[in-house]
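Next up: a single chain in structure tokens, the form predicted on its own.
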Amino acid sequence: MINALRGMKDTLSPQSEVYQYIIETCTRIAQNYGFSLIETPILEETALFKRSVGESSDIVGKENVPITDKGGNDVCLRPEGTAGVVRAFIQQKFDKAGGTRRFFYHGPMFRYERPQKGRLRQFHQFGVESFGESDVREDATIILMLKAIFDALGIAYTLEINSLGCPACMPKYRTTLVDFLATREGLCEDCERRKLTNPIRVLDCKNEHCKTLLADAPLIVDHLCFTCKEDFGTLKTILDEFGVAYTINPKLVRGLDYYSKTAFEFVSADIGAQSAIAGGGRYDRLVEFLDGKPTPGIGFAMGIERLMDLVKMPQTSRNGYYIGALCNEALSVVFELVDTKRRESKVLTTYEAKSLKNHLKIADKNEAKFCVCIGEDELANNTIG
């Protein structure tokens, strides 16, 4: 017997209904905020993620799913959605056209990591990307949109925010952090690698020993330039005005290299150690990194599988028709009636004659609102029972 690959699974009813409900809810709210759907290929050049996500990221360094195609090209299954959307944004020359563009996307992503609850090798994300707006109010809007989604799904959360600085203040902070890290011995292998590639990622280490060693590490929030400090203050003020509770997590750096300024995560206490259910932030230099015209950007992504056990599904009511034949002679009439009714409503049927009792059982199991049965008497009288 051939089974699904490790870390990949099928989604069947009733879980498929939960998945569909999440996507439909996210889509409706994103469209209310002025975002439109974009679909990008599952397969992209590996260089896209090396240049955007960063080679220091675990996604590229350890979790990438590489493929060499027949032309000898280095490609991979997409590990996240933002890079592909930015690539499309540049390819369509939207960066040169100016203005604001807002997109949402959903679909499968792939990372070769150890499967665990809420973390698969093939998983699904819903995300949004906004280009062309540098005002911090756009940051607040993105967070408010995500809050609206979780409120609509009935998911409890806490919000963590941080500022990662900008090219004006990050270099000086980086030097300060590197000097501090040079005094710490016994960091894990990942942290030793990150010290040389992207030191701020060290603060994101989940190793308990590293957490102890880094407890008194210098923090970016204490080294922000005037503009970053002012923007971060404005963000906090807006969240306060809208009654959005949050905590400042000065060690929140996110897992990707392209973030700057605002960073945020929505966290759930109901899914164990993997507590982040959505996150994102600002990436004002990413378009430029990928050879586009400098364009500010911000977005978020959420893992659908992590949400599926947390969603409060709405109460469903019976709907649609079940139409069945009580005798073989009625099968063709039933088939024709089913085809007609399906143009206006959900209709289920079977392709064999059954007793009324069995038809009622099937209709009840499928939560049909109406059960229609046609037999000899109905054929003779040209009626429906």
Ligand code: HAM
Given for the second form:
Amino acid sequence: MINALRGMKDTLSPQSEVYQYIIETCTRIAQNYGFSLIETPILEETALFKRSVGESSDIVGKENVPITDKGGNDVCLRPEGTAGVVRAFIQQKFDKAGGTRRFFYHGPMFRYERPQKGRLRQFHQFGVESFGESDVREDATIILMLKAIFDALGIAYTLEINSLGCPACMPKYRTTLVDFLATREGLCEDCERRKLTNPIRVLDCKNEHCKTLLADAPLIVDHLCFTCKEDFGTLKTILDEFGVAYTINPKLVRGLDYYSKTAFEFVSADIGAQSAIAGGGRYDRLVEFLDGKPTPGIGFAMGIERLMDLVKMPQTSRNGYYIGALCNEALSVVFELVDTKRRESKVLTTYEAKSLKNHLKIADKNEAKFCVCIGEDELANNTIG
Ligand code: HAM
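Shown: the form predicted on its own; wanted: the form predicted in complex with the named molecule:
Up next: the whole complex, starting with the chain shown before.
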């Protein structure tokens, strides 16, 4: 027997209905906020992710799913959606055209992680990316949109926010942090690597010994430039005014290298260790990192599988028809009737004549609103239509 690969799974009814409901809800809300669907390929050049998400990130450095295609190109399964959307944005020359563009997407992502509850090697994200707005109100809007989605899905969450600074303040802070790290011995292997590649990533190390060593590390929130401080202040004020509860987590650095300024994560207390249900932030330099004209950007992605256990599904009522034949002679009439009725409603059937009791059982199991059974009498009376 061949099973699905480790960390990958099939989604069937009734879970697939939950999946569909999440996508439909997110799509409706994203469209209300002016976002339109973008589809990008699942396979991209590995260089795209190295230059955006960053080689120091786990998802590119350690969890990449590489493939050499028949042309000998170094390609890989996308670990996330932002890089592909940015590539498409530049490829369409939207960076040169200017203005604001907003996209949403959903689909499978691949990270070769150690599978556990809530952590898959193939999982699905719903995400949005907004280009061309540098105003912090866009950051607030993105967070309010996520709140609207979670409220609509009946999901409880806590929100953590941080500011990661900009080219005016981050490099100076980084030097301060690197100097501090030079005084700390015994950091884990990952942190030793991050010290050289992306030092701020040491701040969210989960290793208990590292946490102790880094307890009094300098924090970016204390080293923000005037503009970053002001924008972060405005963001907090808007969230307060709109009744969005949040905590400031000065060690929230996110696992991907492209962020600047606003970074945020929505966390659920109800799904165990893998508790991040959505994350995102601003990436004002990413378009230029990928050779585009500098364009501010911000977005988020949420993990659909992590939401599936949390969603409160609306009560569904019985709907549609179940039509069955009581004798073999009625099978072709049933076939015709089913085809006609399907133009206006959901219709289920079986291509086997059964007793009334058996048909009623199937109709009930499938939650049909109406059960129509055709037998010799109906054929003789011609009462079908
Ligand atoms: P991320 O935080 O890496 O951000 O992933 C977003 C969400 O995907 C997480 O909060 C989590 O719910 C889900 N997720 C991540 N890894 C797994 C996994 N192995 N199994 C199940 N679910 C998972 C990004 O991907 C960024 N592209 C978000 C973004 C968009 N930033 C700006 N724009």
